[in-house]
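Encoded as structure tokens, the following chain is the form predicted on its own, with no partner shown.
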Amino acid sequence: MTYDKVTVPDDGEPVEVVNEEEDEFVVPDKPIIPILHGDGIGTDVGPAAQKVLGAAAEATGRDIAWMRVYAGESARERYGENLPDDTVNAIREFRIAIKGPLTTPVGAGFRSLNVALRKKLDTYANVRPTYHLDGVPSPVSNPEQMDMVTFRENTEDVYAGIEWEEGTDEVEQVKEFVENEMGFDSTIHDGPVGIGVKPITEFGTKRLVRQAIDYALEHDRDSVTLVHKGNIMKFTEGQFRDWGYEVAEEEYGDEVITEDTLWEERDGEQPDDAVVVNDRIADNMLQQILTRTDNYDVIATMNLNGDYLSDACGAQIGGLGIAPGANFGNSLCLAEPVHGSAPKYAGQDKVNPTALILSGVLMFEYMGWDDAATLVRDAVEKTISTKQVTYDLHRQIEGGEKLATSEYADAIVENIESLA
């Protein structure tokens, strides 16, 4: 494929696809990876990110061939426009890449810049693990109960994006349609009303619980968490619910039981070698997860209800600065952090990168260089521990040193040399 305006290094390797729709591909020991910096702070975290994770790919024998690609405002200063064919059709080519936050602009013709690279690459699995680092502060007792991995689905129910604004003609043949052709003649009150469809197909539930429960299948989870309000929405939700338990009882065989059959067959014992699937009301989960934290593992859901689920899970471990998260597609994966893009501090060199680093601990799992990811992760927790921090932390940890996002960096490369 040809580029426009971007350079495919020339000392790196695509990675290359066995079967994509069985998510099978082989990764090369220098891989052509694409990185977008982002808008915003994303001119600082990313920088910072691409030397950490430059440096524990050195540190285990391999390394990253860098393909800066453009978004946003970058990309409009170079192409004049947000989203350019070139970044979506090197990140499709190269199927492994990760991004900083995006700022989507006043009349962008996009609602998001974020949805429509989603939307545009087909990763439907949204993918936030939430787990606790040694040394960040944080609002519960116990922060360390926290270790899950939430699988929202990323291309239906609102983010759809299918709704009709007030006072429009549209607006008014949707309620014509829904008040005298379906019935619903007394549901909706009288006066100006916008109108939005929330749609859950059995194709979009099925893939991304399939990513659910062979993400728990690989990484030994104990269990694979359905939420839904399915006691209201029986016709959406609900049948996110039932469709997911199709997947579960029709596609793995033994390795997968559902919390039914554990109960009325096995007394609630558990095999070790299988990963039970359940089910959770919405709301109460929200509570759940707060009460009985260590009793969830994976969570597969929709779209709104695995975004405020996943914010309620960062909140518990120090914030969304450092919630990390990633894209997956068949046999392509963007990784991106949960944060916005917070202008106001662009270009200070101030903000914590942690989130973004993070995220390519995700994406260096879905490649498949677990001892990377490692090492990663246990040098950001090094990092923090010994109270080296960036200034969002260092305000709440008595004693500790304030480092700029780039000297962040490079401690946390430090680590990484010390700890390989």
Ligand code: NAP
Second form
Amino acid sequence: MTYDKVTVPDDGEPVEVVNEEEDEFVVPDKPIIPILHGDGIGTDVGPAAQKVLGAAAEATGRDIAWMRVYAGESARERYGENLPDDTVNAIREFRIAIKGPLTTPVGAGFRSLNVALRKKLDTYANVRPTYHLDGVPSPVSNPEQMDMVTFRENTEDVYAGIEWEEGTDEVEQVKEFVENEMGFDSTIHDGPVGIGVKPITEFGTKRLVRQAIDYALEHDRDSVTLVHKGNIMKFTEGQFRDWGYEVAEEEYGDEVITEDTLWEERDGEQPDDAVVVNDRIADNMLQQILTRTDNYDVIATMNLNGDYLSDACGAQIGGLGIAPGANFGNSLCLAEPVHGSAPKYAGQDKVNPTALILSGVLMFEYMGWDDAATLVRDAVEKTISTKQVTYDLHRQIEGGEKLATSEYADAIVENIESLA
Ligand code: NAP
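Switching from the form predicted on its own: structure of the form predicted in complex with this ligand?
Below, the chain from earlier opens the complete complex, with every other chain and molecule after it.
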């Protein structure tokens, strides 16, 4: 692969893919990892995370050859476009990458760079773990009960971008088709209308649910919950539920049982070695994460539900400054925090880089660098529990020491060195 305006580090090696479909690859001791700092506060949290993750790699006898790539504002300056081929090609070639947030200006003529990137890379599962770190303030009484991982389908649903603006010929054509050809006469109110389409496919659903079940099995989790509004949207969200159960029943044998089987055949008693697949309606689920937090483990859901649900879970464990995430495709990982570019804090060396750092933990786990992942998580926890925190946590912790983004990263690096 040749690149126009970025340089491939000559002191690192690429990740070698052995079987793309089966997620089999070999990570060298000094992999080339593309890193995109991102817009807004990306310029603060990007370098902080790079420093911490690099320190953890070194402390565990490895190294990282970082390859800076660009999107959003930094790409417009260099390339005159938002999402250059260099960036997409680098992530595709080197397979494992990390990014900060990208701004999506409202009404700027493009949908979302994040959505575009996920579609181009076909990273179809957005994975958001929510677990509580000791010392992090929370609005709930028992935040330690939250230990969930949300698998959010990343390429379909109302986020697929199939929609028509009010006042256009296209929207009128679609309205006429829906009313006259499809028999939904008098269903859409008269007057200006915007219309969107919600595709949920068997292919998209099953590959997402497989990833969630595989994760649950590999990480010794008890359950996978399919979250949907299938009672209302029967042929999209209801079908997601049905295809989800089909995967569980047809592809996993005794390793997975459904909740119905659990009650019908076992009187509710879960076998030690099987994952239970159940389903919950989305609105119920949003209250269950507060009232029965520790009943839930791994969640598999569609794009919009997943977006809402994972933010709500994130709030319970300390908010956006903490919540990590990653997008996964076949033998491809693009780690990114849940939060956005928070433009009002950009360049102030103020915000919390923990979310991006913990996204790096997910990336390390995917690479098989579990020792480095644990080291980072422990060092972050140690830093926060000694009340060395950024502004967002400082305002909630009595007697804490308020650190700048870069100072906080240095404190974590010191703890990495002392824990290693
Ligand atoms: P946001 O950037 O996530 O910021 C919302 C608020 O969350 C901030 O004002 C701040 O709250 C808190 N926050 C976010 N990140 C934080 C951090 N690292 N440390 C401490 N506090 C943090 O959401 P937004 O303002 O709605 O979106 C801004 C832009 O980001 C938009 O263009 C949006 O499209 C984009 N976005 C991008 C992504 C992505 O790249 N994946 C994701 C979401 C949004 P306080 O002011 O209360 O302290």
